[in-house]
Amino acid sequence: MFKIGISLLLFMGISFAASPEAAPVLNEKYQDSSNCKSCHMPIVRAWQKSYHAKSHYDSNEYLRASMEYVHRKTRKSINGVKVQCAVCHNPRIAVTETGTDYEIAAVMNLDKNSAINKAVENDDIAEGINCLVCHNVDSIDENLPASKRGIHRIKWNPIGTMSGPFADAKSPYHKTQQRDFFSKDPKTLCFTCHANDRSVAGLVFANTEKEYKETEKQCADCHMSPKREGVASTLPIENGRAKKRMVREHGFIGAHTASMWEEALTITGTQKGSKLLLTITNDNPHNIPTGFGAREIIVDITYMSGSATVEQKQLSLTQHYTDKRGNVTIPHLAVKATEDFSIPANSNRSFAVGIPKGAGNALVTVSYRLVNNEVRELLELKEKEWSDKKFITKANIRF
């Protein structure tokens, strides 16, 4: 017994350092976004309030909370689970995969100097998707299978290098170069992660950039801003002032911000005999709900007789998710998903509703949820954006 543990030991302390590495920070004032505010203030000022700067692990209750109930599920290790995530939530992380060595290791207790712990505990990564993740970005791989995502499909640029969107762009702190995925095909930047979500048996539970149907819309125009005169850097660069310059708000609004879905969607309905025939149509080019697979759009209609109400119904259009053992699970550990009710890109999606007796009209509000009650318990989630219904449109209709 004695000499199979030594052996044990002695190979999983060879194997620890097989991971491939991450491209190191630009250098040691760059590992945090602090260090770029003296140029670029209002850009890291937006980033700072967006959900790209809560992508770690420690800033995001809804990914702490999957992560810790995939280990627990899975008896995968969690610093396992959080390389795994970290391919798209953490890219600049200096492990991408870990091992059966490892999970012996982490069960053992073995694990506490192991270069995947380091990592994993490494404050060049607590900020999630910062500056230097997108910025420090060399070229992307489209031709990778599906599954390959983020970090995989990412060449960095060598140290002291960052990309953006302009060819004359000048910094005495680095050097820079113009990449067409900052100017003139942003989406290729973003669909390097919020694409081909996979559970751990493989089930696509989010994908949207296969929703996406080609416009002139790019993810930026709504997700950061249409451009508009300002600067990228205050450096006094163009006689002896900032350069004026085309540039977009780094906010990277979403899902979690109420004014993105004020009219996002319409609804529209008619009576067909002793049904309420409700369209909810989908301007935007992905699905709604698109990038995670627990959100949830909530129709409440109300059912009026005058001033009195006749009767109320909820719909609620979400998908899910069950497990090899046909329970109830979170998307990351689902085998088998329910019907997509989302509304597709550039399209629409009807839904029939009996029509109580009595009601002369309906009231209908169309609002959104991050998180499904099914999977907000599973998770035991508490804090209230994730219960929050947001706003979305109204409708009065008459029969």
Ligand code: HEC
Contents of the next structure:
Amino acid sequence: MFKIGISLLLFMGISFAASPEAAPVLNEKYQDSSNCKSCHMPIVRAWQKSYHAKSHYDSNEYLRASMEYVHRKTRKSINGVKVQCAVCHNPRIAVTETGTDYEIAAVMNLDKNSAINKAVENDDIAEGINCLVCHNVDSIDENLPASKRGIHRIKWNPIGTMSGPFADAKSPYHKTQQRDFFSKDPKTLCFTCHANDRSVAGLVFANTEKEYKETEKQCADCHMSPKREGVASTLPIENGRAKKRMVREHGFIGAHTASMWEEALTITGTQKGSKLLLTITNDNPHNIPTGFGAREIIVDITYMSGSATVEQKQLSLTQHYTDKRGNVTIPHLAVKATEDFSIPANSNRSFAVGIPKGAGNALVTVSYRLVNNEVRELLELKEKEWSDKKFITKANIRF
Ligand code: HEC
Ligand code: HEC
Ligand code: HEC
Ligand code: HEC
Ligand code: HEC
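Let's see the other form, the form predicted together with heme C (HEC), since the form predicted alone is already up.
Entire complex below, previous chain first.
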């Protein structure tokens, strides 16, 4: 097998086929967000702060460490892993698959000038999920199997055509076209990637689409902003002024933003005999935490007697992942996960904890951590944001 692989490789002069679904090659007029600044500056600024803009090996410590970890543990080349993750993280990549030939070439250091290395190192994907990833989409195929996400569901526009919410938008710089997944409800666009994130063993560890309970509010109402009067473009196109439109902010704020967490959940408690029954309620239309695996909700309980502390307890609501040997691992390599403790959409979850003797009340604080201790230690994450405890809510429960 190995021999045939190499001779075939040499015979073919090391060329690797790019899959037909790959995005069309960009040109410098539309390549990145700097091309949009002169007419869409406020949008570019808001997007730059979002985690969509950090979705690249070079820009997000957690993403980079996870890619390296998958590479080390599976022995797949690092570029092979990058292409695998690019399906949702960098969908403008020019290749969508790497084969055995490439893996052999990478081991032998014969991959330097390959199409795959060029695609992975290309500036076109350096901005992660940028303007073009969303606005160059022509259609989304929702009838594919649930495991086909991101790049596999998308058909791209010709370069220079921007899809958006308006049917009557005219721009001197690019063509425009209206699409329902911008104007009516962007959910379909969001679920292209925010669904069915699975490990190499096929374990689904994140699925916002499956959790979602239909409400009046759209994803964009909470994660961008409610629609308000503003301008889509600052270019003076209407009687010497920018045209007024109903628009949203492009912040895509989520789990990394402390203000998003404040009162995202509420907690109540009652005494049941010698136990304290805590109930955490989630009024949002998806579970909390939703999305990425190994997020953690922490419940700190301090039992008091007057002003004296009687006892302290901590509950950690998170999932633990194990590989086929039963060793702890990261979500992407998991064969098994422990029970899901997330608080269900538009619903609640209760936990019973013992009340120590002499306690008159309990101060309960609920907070959040982006990465649980186990995964943070495995990946040796250094940046503070991954271990920071963000405040959600608190209560003082009297017995
Ligand atoms: C993750 C997908 C996504 C990314 C990335 C994105 N947009 Fe949007 N954009 C949307 C959605 C969704 C809407 C429609 C919101 C609505 O009207 O409900 C929108 C609307 C717009 C509009 C119409 C006016 C408005 O604000 O509603 C413009 C113009 C626009 N985007 C430009 C940009 C530019 C420029 C960038 C890059 C800096 C960008 N977008 C990045 C999803 C995206
Ligand atoms: C020279 C100015 C200019 C530049 C540069 C420019 N645009 Fe626009 N764009 C406009 C104008 C003008 C409109 C129409 C605004 C309106 O009708 O309210 C528009 C509209 C849009 C819309 C909404 C389309 C619709 O039908 O709803 C999107 C999306 C968009 N632009 C994305 C981009 C992206 C992405 C870039 C960078 C690659 C970009 N634009 C660069 C001027 C520009
Ligand atoms: C092309 C795939 C793709 C599409 C389309 C997409 N996202 Fe994302 N989104 C991602 C990825 C990947 C991340 C994680 C990026 C990272 O942290 O490096 C992310 C992160 C987020 C986050 C987390 C931000 C944070 O601070 O924790 C939110 C919220 C979000 N997206 C909302 C949306 C919404 C709303 C839409 C639809 C308008 C959307 N996304 C469309 C791929 C996508
Ligand atoms: C009523 C407001 C609301 C709506 C509507 C909503 N969300 Fe959220 N979302 C939140 C809150 C609050 C958080 C912060 C808590 C968290 O991260 O679990 C959040 C977090 C997220 C995150 C980050 C999770 C993480 O741990 O990184 C993603 C991704 C996300 N939402 C996607 C979506 C998508 C996709 C939709 C539409 C299908 C949507 N949300 C609709 C309120 C909302
Ligand atoms: C099916 C689409 C999809 C694929 C494929 C995918 N991801 Fe993601 N990933 C997402 C989405 C969507 C988010 C944002 C979820 C959220 O914030 O809740 C995300 C978030 C992440 C995060 C958390 C980032 C943060 O800022 O907190 C890491 C780490 C990550 N992915 C690693 C990877 C790695 C490594 C691969 C390849 C082995 C990969 N992902 C492949 C969709 C995908």
